[in-house]
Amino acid sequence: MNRDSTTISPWQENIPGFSPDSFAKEDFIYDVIIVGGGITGLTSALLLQKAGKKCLLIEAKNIGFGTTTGTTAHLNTMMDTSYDQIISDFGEESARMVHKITNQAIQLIETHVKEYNIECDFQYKKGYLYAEDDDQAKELDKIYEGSRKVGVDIGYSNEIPLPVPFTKAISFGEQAQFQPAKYIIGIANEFEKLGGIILHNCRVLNRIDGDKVTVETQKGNYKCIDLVYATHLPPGVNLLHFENTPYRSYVITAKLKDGNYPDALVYDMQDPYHYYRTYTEGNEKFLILGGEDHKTGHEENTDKFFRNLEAYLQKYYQVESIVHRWSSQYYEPADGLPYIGHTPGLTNHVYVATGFSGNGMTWGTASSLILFDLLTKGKSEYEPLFKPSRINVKASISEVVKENIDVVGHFVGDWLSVKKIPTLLDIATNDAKVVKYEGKIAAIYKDSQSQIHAVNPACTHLKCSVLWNSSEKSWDCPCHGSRFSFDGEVLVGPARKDLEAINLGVQ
């Protein structure tokens, strides 16, 4: 299964193939078109098709191409935004609703696994969160109290399943893990059995609103009553682009010499935090360690983050070998909760789900439950809490201001900092730079054969200058997270057009 990266996650290996077995009609009006073939889009499509809706799912590459196969596949009710923070910003009843919908999401995954006999290693696991100093311990107490108030199965623990020193820890139930690629292949197959249609390698180019929504794609124009963007940020420019910040997270898997693998989901309280789990492939176990998160397009030498994770792991474990290294992208919402529902500023027939923080598998599934209610009943009990047009002044305004100052800084500063080079020999093999060469500003990558690949560095979304990502060999936009291959092909939106190729007159 291909992914939006050159690094490979374990979920891409040893899985059954999936090729869509369906054909979309241009002269048909679909009830719902879903854009995006990750867990959000596929789960939404399955639920709606099962309810009698005629659905078309359109994916620019292949299902699972984005974050779904780059996740570490923790299924959480204890979210990145803690319940004490949600209570402070939204109130206790809202925090209870977050706990309720995340529980329902995990239960829905379990239901699909059992109903459709999906072999995806779904297992419930206990979770642990631990503090390493007094300040973290005080914060842990707040998290404990907030979680207890909303009904989380939680308690203090005198031990954690890691050989890491700690001062205080809590343990909690209701968490789970699975193999995400096997899961989405399972629900994609069921969606097609019910008459749903999936289009692979079909990039959406434009949308025309009217009596019916027309979706213009590389393979034709398709009409629908309702449209769902399950693509992180929707294309174009709207409020959501200024309320979500793109981040990258780094992950390694390792074989351990002593076989001391944690049978749990474990998290520390560093910033950025580390997260652990174990997975099994055949008869072998592997430890997963993730962390080192940073804003997309803000770091060029991304290889160092894998080295940092390896060094951290080797402090506490006897490592036999590092098996996988990969990174993935997520979006951090300004006020700590996802945006799910009608897309701001557009017709009421266009929906979106984004801003999942590091809890994409849970929030993606929860989104499908909320979107299902909105599209079949016209309302959802969760609609006011997750409404994309909300503005929570207390929780978000400072973040919105801070992040958009950062965007403006990159928009202006990155262009002013471009250096002129007299010769392409100034770029090393397997390296890349945004430079001025012979009067042209170009993003230039010199591959292992010393061949030059040059593109216009202006992101085709809002013209921010892209930055090289050394480990993924991609051009990443620091403003809204669009990513492009070394030769300019769109990997991740909201950009819809490739970077323009530049001819430098060299071979």
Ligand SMILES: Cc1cc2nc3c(=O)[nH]c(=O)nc-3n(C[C@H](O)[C@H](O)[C@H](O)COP(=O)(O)OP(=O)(O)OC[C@H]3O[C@@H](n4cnc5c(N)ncnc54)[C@H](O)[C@@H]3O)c2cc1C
Second form
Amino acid sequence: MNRDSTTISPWQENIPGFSPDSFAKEDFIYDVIIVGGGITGLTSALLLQKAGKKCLLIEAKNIGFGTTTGTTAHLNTMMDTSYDQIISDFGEESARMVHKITNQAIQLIETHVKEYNIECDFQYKKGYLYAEDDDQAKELDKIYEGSRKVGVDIGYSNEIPLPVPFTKAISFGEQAQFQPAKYIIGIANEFEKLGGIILHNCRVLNRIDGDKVTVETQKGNYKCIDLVYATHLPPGVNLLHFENTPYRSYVITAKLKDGNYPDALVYDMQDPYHYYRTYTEGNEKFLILGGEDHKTGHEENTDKFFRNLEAYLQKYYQVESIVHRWSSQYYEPADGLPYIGHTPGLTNHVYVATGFSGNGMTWGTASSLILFDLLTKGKSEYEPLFKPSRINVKASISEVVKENIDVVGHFVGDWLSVKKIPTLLDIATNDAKVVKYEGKIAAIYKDSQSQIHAVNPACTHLKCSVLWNSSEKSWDCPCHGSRFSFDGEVLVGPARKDLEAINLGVQ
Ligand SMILES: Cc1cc2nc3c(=O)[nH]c(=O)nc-3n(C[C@H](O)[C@H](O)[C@H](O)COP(=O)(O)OP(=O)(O)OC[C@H]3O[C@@H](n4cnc5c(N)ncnc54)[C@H](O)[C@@H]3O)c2cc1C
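Switching from the form predicted alone: structure of the form predicted together with this ligand?
So here's everything in the complex, that chain up top.
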């Protein structure tokens, strides 16, 4: 299964992918068009089609092309934004609602797995969070208290399933894990069986709002009553781009000499934190370790983050071999909760689900439950809490200001700092740089055959200058996280257009 990366996750490996069995009609008015074939889009599409809506799911590449196959697929009710934080920023009742909907999301995945016999290794697991010093232990106490208040099945623990020294730990129930690619293929099959239509290799380029919503794509124009952007971040230019910060996270899998694989989901409290789980392929077990997160487009030498993870693992484990190394992208919402519902500034018929932090397996599924209610009943009890147009003064203003100052800094600073090179020999083989060469500013990649690929570095979203990502061999935008292949093709939005090719007059 293809992904928006050159690194390979175990989920996509050896999975033939999904071949849609249907074609879409331009002269038909669909009840709902869903854009994006990740867990959010596919689960929403299945629920809506099952309720009798005629749905079309449009995917730029193939289902699972986005972060859904770059994830580590922990299914959590203990989210990145802890319950004590949610209580402080949104109130206790809101925190209870988060606990309720995240539980429902995991139960929905379990129901699908059982109902459709999806072999995706779904299993409930215990979770552990541990502190390594006094400050973290104080923080852990707050997390414990907040979680207990909203009803999480939680307690202090004298042990953790890792050979890492710790000062204090909590353990909690309700968590789960699965194989995400196998799960979404199962969902896609059921959606098609119910008459739902999936279009692959069909990027949505534009939208015209009117009596009906018209969606302009690479394959033609399609009409619908309601539109759902399940694209992780909506394409085009929207207020939500200023409230979601794109991050990359790095993951490795390893075979261990002593076979001491944790039978749980485990997290430390460092910043950025490390996250662990085990997965099984055939009869073999593998340890998954993730971490080293940073803002997208802020680091060029990204290979070092894999080396850091490997060194960290070697510190505690007898590692037999490192099997996979991959990275992927997520979006941090300004006030800590996702944005689910009507897209701000657009007609009431355009919906969105974004801002999932590192919990989008659960939040994407929760979104489908909320969107289902909004689209079939016109209301959801969760609408006010997750409303995309909300402004949470307490939790988000300083974050929005800080992130957007950073965006402006990149918009101006990166262009001013471009260096002139007299000759292309200044770029090493297998390396890339944004430079001024022969009077042109160009993002130049010299491949392993010393062939030059040159593109205009101005991101086609809002014109920030892209930065090379060495491990993914992609051009990444530091402002809103659009990513492009080495020769400029859009991999990840919000950009919808490729980077313009530049002819430097060289072979
Ligand atoms: C390394 C890493 C580990 C993670 N681990 C976990 C975890 O353990 N648990 C967890 O809950 N979450 C985790 N997450 C987060 C989670 O994986 C994501 O939030 C989730 O996969 C998002 O799913 P999605 O369907 O919303 O988006 P995606 O899976 O990104 O799907 C969006 C789709 O939309 C398509 N698309 C985009 N633009 C267009 C367009 N214009 N036209 C047509 N199609 C378009 C894309 O091609 C893509 O296929 C992790 C994230 C990372 C980066």
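Residue numbers count along the first chain shown, from 1. Note that the structure is a prediction, hence the values are computed from the model and not measured. Throughout, rigid core stands for the largest set of C-alpha atoms superposing within 1.5 Å between the two forms.
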Exercise. With the core lined up, does the C-alpha of Asn14 move 2 Å or more between these two forms?
Worked result: yes
